[in-house]
Structure formats: C-alpha cells, structure tokens
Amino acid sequence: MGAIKTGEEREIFYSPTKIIFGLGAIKDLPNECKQLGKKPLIVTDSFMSKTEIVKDIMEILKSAGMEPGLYDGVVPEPPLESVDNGVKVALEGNYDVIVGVGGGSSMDTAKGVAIVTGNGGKVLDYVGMDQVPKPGLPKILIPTTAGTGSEVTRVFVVTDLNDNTKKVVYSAYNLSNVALIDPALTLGMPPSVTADTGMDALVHAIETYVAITATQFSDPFAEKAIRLISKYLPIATIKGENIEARYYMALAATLAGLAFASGGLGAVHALAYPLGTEYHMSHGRSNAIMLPYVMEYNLPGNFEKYAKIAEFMGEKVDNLSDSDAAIKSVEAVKRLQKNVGIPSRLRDYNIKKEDLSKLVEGGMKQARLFVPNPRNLSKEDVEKIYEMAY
C-alpha cells in the first residue's frame, strides 16, 4: 500500500466521462456521436484514412444519417501545424464533434483540434498546466494501437519545430467524452508497431508506479497493466492474430493510461523525447530504449516498488531483499525487450557517441519530468544514463 498522505495533499483521479471497451465496441459509435453533436470530423493520418477501419467508421456514421468529415493530416510526433491545420478544417466545415482514430499522434492531434476549435487562437496558447479556459468540442477517441493510452488521459503533446522541443498541454478538458476501445481494431498492427506501442504502455505503468506522485488510484491500474503486458506482449508481437493477446494488450494500454493520467511520469519520458525529435524514432521505441537504464539509475529511490515490479513480471523474488529483487525488474525488462525484438542500445540505431551531448541538452529541457521521478537527476546523472544506454 502507498504511504498515507497527511497535511494538505490530495489524491485526484482523472478519467473520461465514459469508457466503452470490448470486441465490437465500434458499433456503439453512431449512438455516442448523436449524443454529442450532429456533424463529426474524423481526425486521423493519411495511412489510416485509406484503411478499412476508417472507411467502415465513415460508412456506419453515414448509415446513421450523419455527415462525417475527414481530416487526415496527422503525422508522427505531431508538429504544432498538424493541430492548427485540423482546426481550420473543423471551423470551415462547422463540425461539432471530433472523432480521433489511430495511434497516439492521432489521439493527441484530435484533442488539440477539439480544444483550439472551441477556444480560439493557436495550440501554443494553451501549453502548460491548466491554461485551457473552457471545454472545446466534444470528442470521441478510438485507438487502433495498444500503447499510448492517450484516449483516457488529460494531456496531449506536440512538437515545436522552431526549437525542436516537445510542448505539453495539461487540462481536464483534454479528457474524452467517450473512449471507445475495440481490441479488434489493433489486429492489423505489424510486429514492430505492436512491440513499440506495447513497451510504451509498460513505460507508462512502471514510471507511474514508482513516481513520488503515485496514488492509491494509480497503483492498482499500473500493477494490472505491468502483469498483462509482461504476459501478452510477446504473444501479440509474434502472433498478431491472437485475439486474446490483442484484447489484453488493449486493456493494459488503457489501464496504464488511466494510471499515468493521475499518477504522473518521470525521467524515461524526459530522456526519450530527444530521441524522437533528433532521430525521428517512434515515441514507443525511444521510451523502450531508455527504460532499463533509467530504471537501473532509479532503483535506490524506491527499492520496494521496483521489487514489486519484478514480481509482477514473473521474476522469482522469494527470500530476496528488496534491493536484490529490484535488480531483477531491470533484468525482466531487458528480457522482454529481447523477446519482442527491440535492440536496447543507442549504438544499435546508428547514433554516434559524439551526439550524446545533444541528447543531454535535449533531456535537460524536459526537467519538469524529473520532479515526480523517484531519484533526482543532475546534468552529470543524465550524461551517465545516456552513456549506459550507448
């Protein structure tokens, strides 16, 4: 159990108004749309817009008497312009419901389009904590990957290409009106995307579980997610048509999202962000690479919870001290990475050692994420972690 908080601290749990989860859940979309508005705008990327998933979504909405529009300008690690361009489409078409379909980039862009369309201005106007003055357009978020958990969180992240940094908008108004999670929509993910997104969900769960901001609400979600991912990610990666594995990975990603929406993240995300901006790695892959090295550094900050993580991941920890058991959590993560085919060294991605200073500089720009981390980090500590990862 977590420590009892005394004094003026409060524990807050954030979640969407409604979560619909299960095979065939996509059939509920028309009814949910009609309760929120009359004219939905589908927000997705150009690849997804050509798939049967989006075509079917457009068709079931049309069959229900609605006139859906399509904005497929989402790109990976979405830049500010991806959101602002979507806002133009929403305003010009007088759309009144946003339906985000796809991976984390589509979810985040959909949130941004909903917020800015309803509040005016540009997405940069709302960067930071609780800078959004009022609800934007209502939104339904439909993930087609099992990783980011963005469909149930109160944040979205965009890339500012002017200074090549990530900008984050935190607001309860980012929470979806409906998170519609149908595991069948993830069946088409290729192995590499399955592995990357699954490891992203694991990072969310682990970082939240050990964070100093973890709560009585976030811990159970994080624990369940870690257990499910450890068991089902290898199966989903090597046997993508296994519906049981897809079902529980979709559930795990959602649970991990609910955990970090209320419990916070940490240094893994901080040090992973520069890999995305500098080398255009997927968010999940960059998180996966940095996870074991940040964990190893963090162990003294929470031996007890890292020991629990080892247990959740199936390690034999009976009769071990917390510190010895905690080390096994790092070993378990490295083994999982190997099993899903993710190389865990920076050199494996053609990153030069002389580039580490650039990564350190980028990581230090995300120092806000050091605050909930279980161990403080100096610039020298960040340098050591990147060197370990190299």
Given for the second form:
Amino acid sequence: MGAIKTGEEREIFYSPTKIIFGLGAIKDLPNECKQLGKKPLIVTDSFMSKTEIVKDIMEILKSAGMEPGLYDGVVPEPPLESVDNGVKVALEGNYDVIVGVGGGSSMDTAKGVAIVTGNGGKVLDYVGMDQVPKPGLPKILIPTTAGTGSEVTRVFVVTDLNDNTKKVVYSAYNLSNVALIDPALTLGMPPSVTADTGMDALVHAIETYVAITATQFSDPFAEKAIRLISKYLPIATIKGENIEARYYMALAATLAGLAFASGGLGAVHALAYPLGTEYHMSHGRSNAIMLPYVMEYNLPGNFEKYAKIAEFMGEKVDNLSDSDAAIKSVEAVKRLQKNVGIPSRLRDYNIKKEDLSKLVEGGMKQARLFVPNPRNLSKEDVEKIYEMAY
Ligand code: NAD
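Next up, the form predicted in complex with nicotinamide-adenine-dinucleotide in place of the form predicted alone?
And the full complex, kicking off with our chain again.
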C-alpha cells in the first residue's frame, strides 16, 4: 500500500478522453475523426508514410468521404523544426484535426502541431509546465511502436539543437481526444526497434512505480505493465509475428504510459537524455542501458517496491528479505536486456571514457527529474553511475 497523502498532497490521474484498444481498431478511425473535424492532417515520419499502415489510413479516410492531408516531415527524436514545419502545413491547408501515426516521435510532433496551430507562435513558446493557454486542434494518436505511451500522456518532447537538450511541453491540452491502439500496427517493427521501445515502456513502469510521486492510480498500471513486458518482450523481439506478444506489448506500453503520466519519472530518464543528444542513440536504447545501473543505485530508496518488481518479473523471492529480493529486480532487468539483444555497457557503443564528463554535465541539466527519484543524487553520484554503466 502506498503512503496516505495528507495536508496539501493530492493524487491526480491524467488520461485522454477516450482510449480504443484492440486488433483491427484502426477501422474505427473515420468515425472518430468525423466527430472531431472535417479535414484531418496525418502527421508521421518519412519511413512510415511509405508503409501500408499510412497508405491504408489515407484510404479508409478517403473512403469515408474525407480529404486527408499528409505531413511526413517528422525526424526521430524530433527537433523543434519538425513541429514548426508541420504547423505551416496545417495552417496552409486549413486542417482541423491532427492524426499522429507512428512511434513517439510522430505522436509527439502531432501533439506539438495541434498545440501550436491552435495557439500561434512557435513550439519553444510553450516549453515548461502549463504554458499552453488554449486546447489547440483536436487530435487522435495512433502508436505503431509499443513503447513511449505518448498516446496517453500530457507531454511532448522536442530536441533543441541550439543547446543540445531535450525540451518538454507539459500541458493537459496535450492529452489526445482519442488514443487509438491497434496492436496489429506494431507487427512490422524490426527486432531492434521492438526491443528498444519495449524496454522504454519497462523504464516508464519501473521509474513510476518506485518514484516518490507514485500514486494509488499509477501503481496498478505500472505493476501490470511490468508483468506483461517481462513475459512478452522477448517473444515480440525474436518472433515478431507472434500476435499475442504484440497484443500484450501494445497494452503494456499504454498502461505504462498511463502510469507515468500521473506518477512521474526519475533518474533513468535524466541520465539517458544526454546519450540521445550526444550520441544520437534512440530514446528507448539509452533508457534501456541506464536502467539497471540507476536501479542498483536507487535500491536503498525503496527496497520494498524493488522487491515487488523482482516478483512481478518472475523472480523467486519467497523467504527473502526485501533488500535481498530487491537485488533480484536488477538481475531480472539485466537478463531481460540480454534476452532482447541490448548490449548493456556504455563502452559497447564506442563511447570514450574521457567523454563521461560530458554525459555528467548533460545529466545534471535534467536534475528536475531527480526530484521524484527515490534516492537523491549529487554530481558525484551521477559520475559514479555513469562509471558503473561504462
Ligand atoms: P520513433 O518514433 O523515433 O520510431 C523509431 C523508428 O521506428 C522510426 O524510424 C520509425 O519510422 C520506426 N517505426 C515506427 N513504427 C514502426 C513499425 N510499426 N514498423 C517498422 N518501423 C516502425 O521511436 P519511439 O521510441 O517510438 O519514440 C521516441 C520518441 O518519443 C522520442 O523523441 C522521445 O523523447 C519520445 N517520447 C515521448 C513520450 C511522451 O510521453 N510524450 C514518452 C516517451 C518518449
């Protein structure tokens, strides 16, 4: 049981207006779209726009009498321009509903396009907490990876290439009107994208579960996500056509998204961000690498919950003390990493030891994420964690 909140503390749960989940759910898109607007703009990346997924979406919208537009200028880990260029397309074409299709990069860009088109200005104007004055255009978010949970969160992340940092826009107006999750859309993900994005979902669930900001709403979602990911991620990675594994990974990613949207994140994200900006590593991979090292450091901050994580991941913890069981959660994560083919040390990625100071500097810039973390971190602690990860 979580601690009872007293005094001014509140438990807040954010979620989209509507979540539609199931195999074939994409067929519901025209009906959902019509309820929100007349002229949808599909926002995606240039790889996805050539796949049958986006072609089929364009077709079903046309068959329903709509004239969908396409903006496929999303760049992975989207820079500010990915959003601002999309806004120009939305304004010039008078589009009135945004449909984000793809991984977190496409869905985040779609959120940005919806917000900036409806509010004016540029995406940088809205960075930070609750800086968005109006709802913006309505939006439907359709994930094709099983990882970020962006379809259900109230944030989007953009990369500012001027100072090489990730900037986050937090606003309840980022919540989608409809999150449309069809696990069949994830069937085509190659093994490495499956593994990276799946580990990203695990990081969301674990970071939220142990955060000091975890709530009674976030805990059950996080628990279910951890259980599903431990069971199904290896199968989804090595046998991508296994529909059961894809189904439960899609579910797990959305549940993990719902968990962290309200429960907060922690130091894994803070220390992973500089790997993305300095080495152009994918968001999921950088999170996956840092996860076991941050967990090891964090254990004394919440032995009880790390012990639970070990249990959720199938470790035998009967008759063990919480502190002994907690160590098993780190072992379970390392084993999962190995089973899905993710090398776990920074040196495996051609990162030079003398570059660690740059990572420390980048990690410290994200110190806001240390607040919900179950154990405090000083600069020396951050150095030690990167050294362990090396
Ligand atoms: P991504 O969107 O960058 O996609 C990775 C690659 O996979 C791309 O090349 C894409 O074209 C490809 N891809 C996507 N779906 C596919 C499919 N079904 N088949 C084959 N290829 C496919 O990766 P991601 O990990 O989903 O998203 C990462 C981004 O999400 C980062 O920018 C990160 O900051 C952001 N993020 C946002 C939130 C949030 O709550 N808003 C949470 C976590 C991460």
